[in-house]
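This document opens with one chain alone, in structure tokens, the form predicted on its own.
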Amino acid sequence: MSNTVHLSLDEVSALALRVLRHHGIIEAQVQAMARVMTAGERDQCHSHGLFRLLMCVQSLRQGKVVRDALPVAQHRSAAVVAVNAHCNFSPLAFEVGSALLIEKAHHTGIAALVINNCLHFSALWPEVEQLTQAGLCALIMTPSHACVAPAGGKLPVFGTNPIAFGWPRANGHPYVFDFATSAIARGEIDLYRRSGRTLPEGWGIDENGAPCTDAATVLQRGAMLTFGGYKGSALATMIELLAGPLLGDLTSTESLALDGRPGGAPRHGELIVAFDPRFFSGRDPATDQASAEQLLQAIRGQGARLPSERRYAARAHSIAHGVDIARALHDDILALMD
């Protein structure tokens, strides 16, 4: 028997829908969550695909989620919209808020979407790409559960604290990056733990602050590390402040304390800032696009890869041929409906 299960993208979506409906989540949220999980598998970012069902169901079983809560939007100003997720998951809150964000950004030139009281589990690139499709530049950030030690420390303070950026392009895919300020996403370390693989050095430490390559030790007793030492630590701090206290929401340490039992989806806030390029330049937009393309081609022209190029290639392959997921993970997902 093969160690993997082959699925079409339609089958990936159907599996996510079945599990989420089984656990009684409101249908609008089910659809939004299935879309982002399918996007994760489609782009072969498996730690943000169907694997996230395990985290979400754990949160549901622990009573952390208000299954039937609908997000409520509030216009804070001409340029700021806030959406309260009311302790439901984040995808539907983003879908509700992003439509208002796009409208405000096109009207004022720059606008922000604040999402509060959401349980966040998804990658940020689907959100960034949606905004670039509206002709906007976008910057998104969010904290998490505290699992990352600051540079020079040994105790978890930060979450993986991802940050994403998108730049619309006239032709082809937008320029997008989406990465954790930790050395690697927490989900990746959990996949290493599940498969019994040894972690690369530099990803984590044990409870004494010593380098550690055992995934279970890093996750349960030690801490993950930031990328780039003090630089990654500073960026993680910035994200904690901008997507935590600035929004009147939780830091990663506060989110973990509230949860009490790590492993489920963390509850916190999310900050999304959108820029309409038409308001920032006094030049012909075509001139600005040409300047941006010249920069991007100067990178690609010397053989370097732009962020997301590998993901876009994986997307094309998955659309044409489907995806493979680990059989053990597939079995665990089916067991969620027992």
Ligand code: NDP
Second form
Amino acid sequence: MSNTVHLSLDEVSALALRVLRHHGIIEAQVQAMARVMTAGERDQCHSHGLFRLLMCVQSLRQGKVVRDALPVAQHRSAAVVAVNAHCNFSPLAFEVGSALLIEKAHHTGIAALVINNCLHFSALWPEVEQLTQAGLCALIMTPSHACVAPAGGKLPVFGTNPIAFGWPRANGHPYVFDFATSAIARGEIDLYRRSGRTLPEGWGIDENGAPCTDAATVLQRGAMLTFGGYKGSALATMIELLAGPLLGDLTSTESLALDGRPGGAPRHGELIVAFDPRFFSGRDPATDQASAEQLLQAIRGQGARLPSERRYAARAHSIAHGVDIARALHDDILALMD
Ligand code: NDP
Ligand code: PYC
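Having displayed the form predicted on its own, please output the structure of the form predicted in complex with this ligand.
What follows is the whole complex; the chain from before opens it.
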């Protein structure tokens, strides 16, 4: 028997919908979550595709999710919209707030969407891409559960704290990056653990602060490391502050304390900032676009790839051919409905 299961994207979506409905989540949220997970699987971002059903169901089973809570958008100012997710997951909160965010950014030049009290399990690029489709540049960040030590320390303080950026391009896909400020996402380390692979050096430490390449030790007793040493550490700190106290929401340490134990989805805030380029430059937009394209071509022209190029290629392949899911993961997902 093959150790993978082949699925069309419709089948991926149907599987996510079945599991989420089985757990009694309100239908609008089920749809929003399934869209995000299917997109993750489609773009071969395995740590944030169907795999995330395990994390979400753990939170549901532990009673951490208000399954029928509908997020409510609140106009805070000309430039700020806030959405309280009321302890439901983040994708519906983003969907509820993004239309008003886009409207405000087009009106004021810069606008922010504040999401509070959301359980967060997803990648940020689906949200960034949606904003670039409206002609906006976007910057998104969120804390998670404390599992990353600061540079020079050995105790977890930060979450894996992703940051994502998007730049709309006149032709083709936007420029998008989206990465954890830890050396790698925690979900990726968990996939290493599941498949018994040794971690690369530099991703984690054990409980004594010594370099460690055993995924289970890093996850259960040690800590993850930031990327780029003190620079990643400072970025992770910025994300804690901007998407935590600035929004009146939890830091990664507070989120973990509230949850009690790792494994479930963290609960905290998310900051989404959108810029309408028309308000920032006094030049003809075509001149600015050309200048941006020159920069991106200078990167590509020497054989380096742009972030998201792998994803866009994976997307085209998955749409045409479907995707392969590890059989062990597929089995674990089916067992979520037992
Ligand atoms: P990576 O270290 O793989 O970094 C991902 C980003 O870097 C992507 O934009 C990727 O583009 C780009 N990239 C990777 N390799 C190259 C390369 N050689 N040249 C140019 N660009 C490159 O992933 P992470 O583990 O840091 O993050 C994975 C995901 O996990 C993110 O989507 C993030 O949002 C999510 N995450 C979510 C968290 C949450 O709390 N919700 C917490 C932490 C992470 P490409 O995709 O094309 O490879
Ligand atoms: O992979 O680090 C991660 C993560 C945390 C929350 C969602 N994904």
